[in-house]
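As C-alpha cells, one chain now follows by itself in the form predicted on its own.
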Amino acid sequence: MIKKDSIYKGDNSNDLPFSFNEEVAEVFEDMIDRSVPGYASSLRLIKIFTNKYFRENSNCYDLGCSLGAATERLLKATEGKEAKIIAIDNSKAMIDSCNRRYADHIKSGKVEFIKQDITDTKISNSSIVVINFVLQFLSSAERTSLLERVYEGMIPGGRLILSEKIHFDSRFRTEAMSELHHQFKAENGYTEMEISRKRDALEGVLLTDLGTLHFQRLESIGFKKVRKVMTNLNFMTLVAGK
C-alpha cells in the first residue's frame, strides 16, 4: 500500500532543505503523483519510446531512478529482449528500496541498481537514457556535463527521454502556470501550509530552466530531432536522438 505524504503537514515539517532521504522515500510515490502534473503520462511515454527505439544487446539507463518507476517501464518495454538496465541514484534510501522491490529482476541480471551520483556515471552502449525530473536538481554546469556524457555514451539512433519542470520567458506566464500548479496540488489534497512549506524546502534545491534553454543545450551538444512530446502546465517531456 502506498503511504500518504504528510511530511509538510502540521508539526511534521522540520524546515530543512528538501532531500531524498528515508522519510521522502517512504512517501515518494504519493508525493510525486500528487505534485507533478503529467507524471503518469511521462512514465507511459518512457515505455512507448523505449518500445520504438531500444536496440537489442544495448543498455538502458535510468539516471536519478528514485523508487524505480521509470525502471519498471524500461523492464516492461524490453521484456523478452537482450537488454541491461542500469538505474542510478545517490539516495541510499531509494536504492535500498529498489533492491527490495526488484530483487527478482536483479537476480536475473536484467537490472542493476547503483548508489552513485549521476554526475559520476559512465554511460556506454546505450540506446535509451531516461532522466525523469532530475536535471533540475543539478547545477547548470553539471547539467551540460551530464548530457554531454549521455550523448557520447549513446549508440547511433539512441534516444534520450528527458522530463523537467520549467519556467517561461514571460514573467506573467510563469506566475500563471505556478498558480495553476499550486491549485493542482491543492486539489490533490495538500493544504496551503503544506504547499508553502514544501516550496520553501525546495528553494535553492530545485532550479528550473527556460524550456527553450533545454532545446538549445541539447542541440549544442549534438542531439538531433529534439522534440517536445508532452507539456502539462510548467512541466514538459522532450525526446532527443543521436
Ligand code: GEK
Second form
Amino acid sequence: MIKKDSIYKGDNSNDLPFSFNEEVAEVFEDMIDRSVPGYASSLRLIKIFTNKYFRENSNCYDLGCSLGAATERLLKATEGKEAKIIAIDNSKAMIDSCNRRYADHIKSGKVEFIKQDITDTKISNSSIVVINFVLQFLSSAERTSLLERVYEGMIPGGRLILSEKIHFDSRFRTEAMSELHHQFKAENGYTEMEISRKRDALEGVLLTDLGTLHFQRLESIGFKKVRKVMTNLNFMTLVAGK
Ligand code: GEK
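If the structure you just shared is the form predicted on its own, then what does the corresponding form predicted in complex with the named molecule look like?
The next block holds the full complex; its first chain is the one shown before.
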C-alpha cells in the first residue's frame, strides 16, 4: 500500500534542506503524484515513446530513477525484446527500495539499479534515455555536461525523454503558474503549512530553467527534432532525437 506523505505536517517537519532520504523514499510515490501535475501522464508518455523508438540490443537509461516508476514503463515497453535497462540514483534509500521491488527483473538480468551520481554515469549504446524531473537538481554546468554525454552515448534514431519543472520569461507568468501549482497541491490535500515548508526546504535545491533554455541547450548539443510533448502548469516534457 502507498504510504501518505505527511513529512511537512505538524511536528514531524524539520527545517533542513530537502533531501531524498529514507523518510522521503517511504512516501515518495504519494509525494510526487500529489506534487507534480502531469506526473502520471509523463510515465505513460515514456512507455509510448519507448514503444516507438527503442531499438533491439540497445540500452535504456533511467537517470534519477527514484523508486523506479519510469523504469517500470521501460520494462513494460521492452517486454520480450533484447534490452538492458540501467537505472541510476544517488539516494541509497531509493536504490535499496528498487532492489527489493524489482528483485525478479534484476535476477533475469534485464535491469540493473545502481547507486551513483548521474554526473558520473557513462552512457553507451542507448536508444532511450529518461530524465524525469531530475536535471533540476543539478548545477547548470552539470546539466550541460550530462546532456552532452547522453548525446554521445546515444545511437542514431534514439530519443531522450526529459521532464522538468520550469519558469517563464515573464515574472508575472512565473508567479501566476506558481500560484496555480500551489492550488494544485492544496486540491491534493496538502495544507498551506505543508506547501510553504516544502517550498522553503526546496529553496536552492531545486532550481528551474526557462522552458526555452531547455530547447536551446539540447539543440546546441546537437539533438534534433526537439519537441514539447506535454505541459502542465509549470512542468514540461520534451522529447529530443539524435
Ligand atoms: C520518477 N524520475 O519517478 N545523481 C543521481 N540521482 C540524483 C541526483 C544526482 N546528481 N540528483 C538528484 N537525484 C523519477 C522522479 S525525483 C523528482 C525523480 C522529484 C535523484 C534523487 O535522489 C531523486 O530520487 C530523483 O533524482 C528526483 O519518474 O522528486 O521532483
